[in-house]
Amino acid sequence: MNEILDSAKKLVNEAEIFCIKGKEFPVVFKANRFYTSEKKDFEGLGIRVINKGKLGFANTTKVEACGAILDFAKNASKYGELAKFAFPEKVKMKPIKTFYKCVKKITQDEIKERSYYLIKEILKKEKGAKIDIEFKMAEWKIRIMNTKGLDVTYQKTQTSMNLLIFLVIDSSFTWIYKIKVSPKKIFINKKDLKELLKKVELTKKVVTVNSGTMSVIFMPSVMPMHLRSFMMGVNGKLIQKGSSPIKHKKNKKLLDKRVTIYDNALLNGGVRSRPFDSEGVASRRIPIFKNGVLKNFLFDLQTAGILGKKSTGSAVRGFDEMPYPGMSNIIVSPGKWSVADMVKDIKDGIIVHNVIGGGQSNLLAGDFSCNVSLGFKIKDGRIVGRVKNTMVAGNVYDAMNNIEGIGKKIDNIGSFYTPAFYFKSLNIVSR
């Protein structure tokens, strides 16, 4: 690739190479039986150039042929966007562990053994259940080079396990699932299984819930639905386009003072931790909301340059696309409530574990209207049964100013690290 950069110096003003190479190993069970496993190798390379002040880009999956796409990138720059930045030079980065050797030691036999155990234990309790499991382990290496002398690399590992229990209860389909993701070795364990089977037992009693306003507990598994609205609101690209509803509200209090949210690419053991972003800019911990006050937006080099700002090290990309502002690990500070205390405190309400789809009617504006796929009615401090045909609606900015309590235990749901939230009142629609 050094040869490509040497050639680039003769053809264009500046150039950058983004290269990713890795492998995945999924092991899949469907309807209680082993289905497939297949190792997949992948690699790709993108070349971005600045020539005569304009951006050009091309990509390939054949790294050995990357010299040819340099010409494509140069030609594309004739019609490209004006570049409002220069590629970064060497930068000082904080070390962060993203590669774990224990992942490489996981065997297919171990995955099968653990999966068969989970299936067997679930079928002991629920003979008619259909269980799907997907375990995936992956590792990859990312390298970024440019004509300014930048040459940085890091390696990353990741494991994930997704278990879905499919049941027919009260003549209706019900599914209960658990997903775990980590850069380390991770499996759904006996504690997770116990919680899943407890949910299965609770689903068997179906109760009615009246439409109206009532208290609602959103478990961590549901909170990314709300947090994605905030991440869209602070996305530098949407700030640049003027479409973010909070573009003029920096340093203003928008949420309850108990709400603090960080984007932290340097989180130890984080799913999206990285020493640098997809342009080679050093990663850092960025406060988004601090005590309810909006503190920062997220920028890559181009959007920052257009707005006269500095990159926050928030560029994300695949090898086949140009960088754009995105999030890393989203961390929500915990509160003081246990979920058990939240339930005890509610006279009439529901607790929501899962919703169907993203649950948003207007994600950017923060409006949501979500169908509850797994939720339970709370009456006089007790969970009394599962709710059906129920929706929860509202606006995330309003809801986050209508908080009764925040959970003290943080769960990671993919790259979101969040506690449960107890809202005083939200709109419930049931039929």
Given for the second form:
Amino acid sequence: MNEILDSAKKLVNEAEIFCIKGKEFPVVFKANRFYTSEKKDFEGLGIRVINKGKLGFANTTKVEACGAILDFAKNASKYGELAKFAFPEKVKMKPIKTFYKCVKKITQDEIKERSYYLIKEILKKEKGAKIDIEFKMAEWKIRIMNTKGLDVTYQKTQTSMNLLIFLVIDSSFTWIYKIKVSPKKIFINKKDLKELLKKVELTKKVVTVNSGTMSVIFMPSVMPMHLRSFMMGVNGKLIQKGSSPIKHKKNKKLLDKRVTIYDNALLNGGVRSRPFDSEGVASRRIPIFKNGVLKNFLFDLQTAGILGKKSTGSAVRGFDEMPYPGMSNIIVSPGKWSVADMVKDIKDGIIVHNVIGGGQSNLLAGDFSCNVSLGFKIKDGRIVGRVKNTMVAGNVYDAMNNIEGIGKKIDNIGSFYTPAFYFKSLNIVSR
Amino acid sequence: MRENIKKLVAKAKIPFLEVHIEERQGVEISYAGKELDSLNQYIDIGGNVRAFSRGVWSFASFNDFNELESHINFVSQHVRIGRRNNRGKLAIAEPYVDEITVKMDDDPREIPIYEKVKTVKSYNSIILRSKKIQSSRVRYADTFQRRFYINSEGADIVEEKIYCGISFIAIAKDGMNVQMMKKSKGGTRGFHTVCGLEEDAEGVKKDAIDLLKAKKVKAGMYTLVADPVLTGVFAHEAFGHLSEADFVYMNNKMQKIMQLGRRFGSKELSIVDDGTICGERGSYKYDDEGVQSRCNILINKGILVGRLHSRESAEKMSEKPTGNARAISYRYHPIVRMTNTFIKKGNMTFNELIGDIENGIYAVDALGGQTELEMFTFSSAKAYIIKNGRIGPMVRDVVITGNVFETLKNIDGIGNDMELHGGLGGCGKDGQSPLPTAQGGPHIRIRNVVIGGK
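Switch from the form predicted on its own, shown above, to the form predicted together with the partner chain and output its structure.
After this comes the whole thing, all chains and molecules, with the earlier chain placed first.
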């Protein structure tokens, strides 16, 4: 790697190498049976250069091809954007654990034993169910070097388990699933199983719901769709390009005062925790919304440079792309409600567990309009059955000013850590 | 290297073993707003080995070829452990020995970078030429791909492909009101695919600006006329995924629902997946199991007559492989995927389709689509009210949802036009995205469609 940087010094003014190398081990069960066990080795390298003040980039999976790649990057810099930053010389980082040895000790036998147990227990209750399970463990190493002398590394582990129950009830399809992910060793456990089986039981009775406005509970599993709109709104790139609808709203109260959201790359055990970002800028805990007030945007070096701000340590990237501002772990502060109390409180409404089509609306503007793929009707404080052919629509900036209650328990949905939200009234369309 | 691989494959004591080696190189150029956002040139080389025995697979992907033997040992060992108590075979496939190289007059690899940048920049400035446009994104990509396939049955195939395409996004803004329009073109025909698209860039700009003034659609049930792009999204998302047999074969109840011979729609409705159409984005000669692509009729005159297979799913259902086992890259194992999927054209003119609609929606182009097999939802990029048989004002936020079986039956008008769209993106399934596909058809009319909105 040092040799590449040395040849870069001769060719261009400044250069940075971002390198990732790792392994992933997926184990898959399909339709109740063991199906495949895999191993994926991966490595890749991206070279970013500043030449004559302009940015260039190229990437490869073949370290031997680096000579050609360096030329590509130099050539690209002829057309590149003006670099509004300098590569960092060093990083003052806070220690954060990202590598867990216990992940490396997970055996195929343990994965199979746990998976067969889950399949057996589900089949006991639901003979016709088809269960797919995917367990993955991965470890990788990130290294960032630049011609200013920076050379930093961290290692990361991750496990994830997806379980999908597929049922055909009265020739109508039903999917019920659970996804767990963590840098530590994680499995779908007995408690998760109990919740899944409860959902299976509830889906058996399909009820109709009338179109109109009504109270809606969004379970944590649905919240990332809404939070993504906010994350787009505070993304430094969209701020810089002027397309964010909340570009001029810093320090303004935009949401209900109970809403507080942090971007925290230093979260202990967080899915996206890391000591520094993809450019070697130290990670920190960034308030996005505090008591409903917009506090910060997320910047990488270039977007911050263009706008005369400082990087928030929010650069994200794969080896095959230039860095851009993005989120790490998104943490939403909990409220005071239990989901059971929310249900009890509702006279007419629905509780939504899964949606499809969440990403298709005008997310940037905060609009959502999605099909409730798993949701239940609430009547006089009780869940009475599953709803089908139903859509829920609205705008997340409006909805977040229309909150009845926020859940007290936080669930981790990928890198989102969020409670359930109970909205007074949202549009429901059904037939 | 190929001789060496063949020797290693012959040595392994496993009923079925295959090796893929893939080289990719390409250029991606993207303008966002006034600036060149990224220009990325790359070389990607990697491979995988896959073993099968008694219904169980093992797979290993890698970038380092020096350890090929250890990867073969890994899959051999894991497939041996896994196969206990299992059964299963692969459908017979002819082991082809073939070499397909691409030759074209305007090979994107031969076009200098500055010309590609110039092309992207010129479209971008068309989109930005209005004060109401807040931002733009024009993305160009070309990929050259050479894939080697060798298996223990004697197949030895090299297939080269070249993809080239461009996408336009215009973002118009008025206060908190932000509207977006997009369009993309792509295929395997060469660099001219992305030339002469000034009108498309103008159209995207105009639509984004018009959407600022468009009212949100009123939620409810409508008669919907879909343009060819949206028809394609419906054919692909709502129906196509149900035809992928890798899900069907494991599930008895699904097999009953997807039984060949069952009526799915009116006599006018035929749906086809054809991987052999020259120049389309979803076309190829061999799939990633070395099976030749072909034209697969899925629905013929309303009756389900076929489905898409890998060698594994074909064997399980006692049908023939259809050449639809595809992987997005060497990092993934092949799964059953579509190629170019479309509804066949009918005989109604556009005016006949909308003529008797009192209150309907004409939905054009798609922002996206998603399906959970039975239920689908997709959103049109723009739409117009149809009032008393005439096209009226533009509306926005048209998100269509429904049950695929009911919706197929509710298609009661099929236009006499036909378009296929490739674009730059592609299909996503089981974490593999984007896979190059094309989709399309004529204008179609669907009764009783639920549209979410205001």
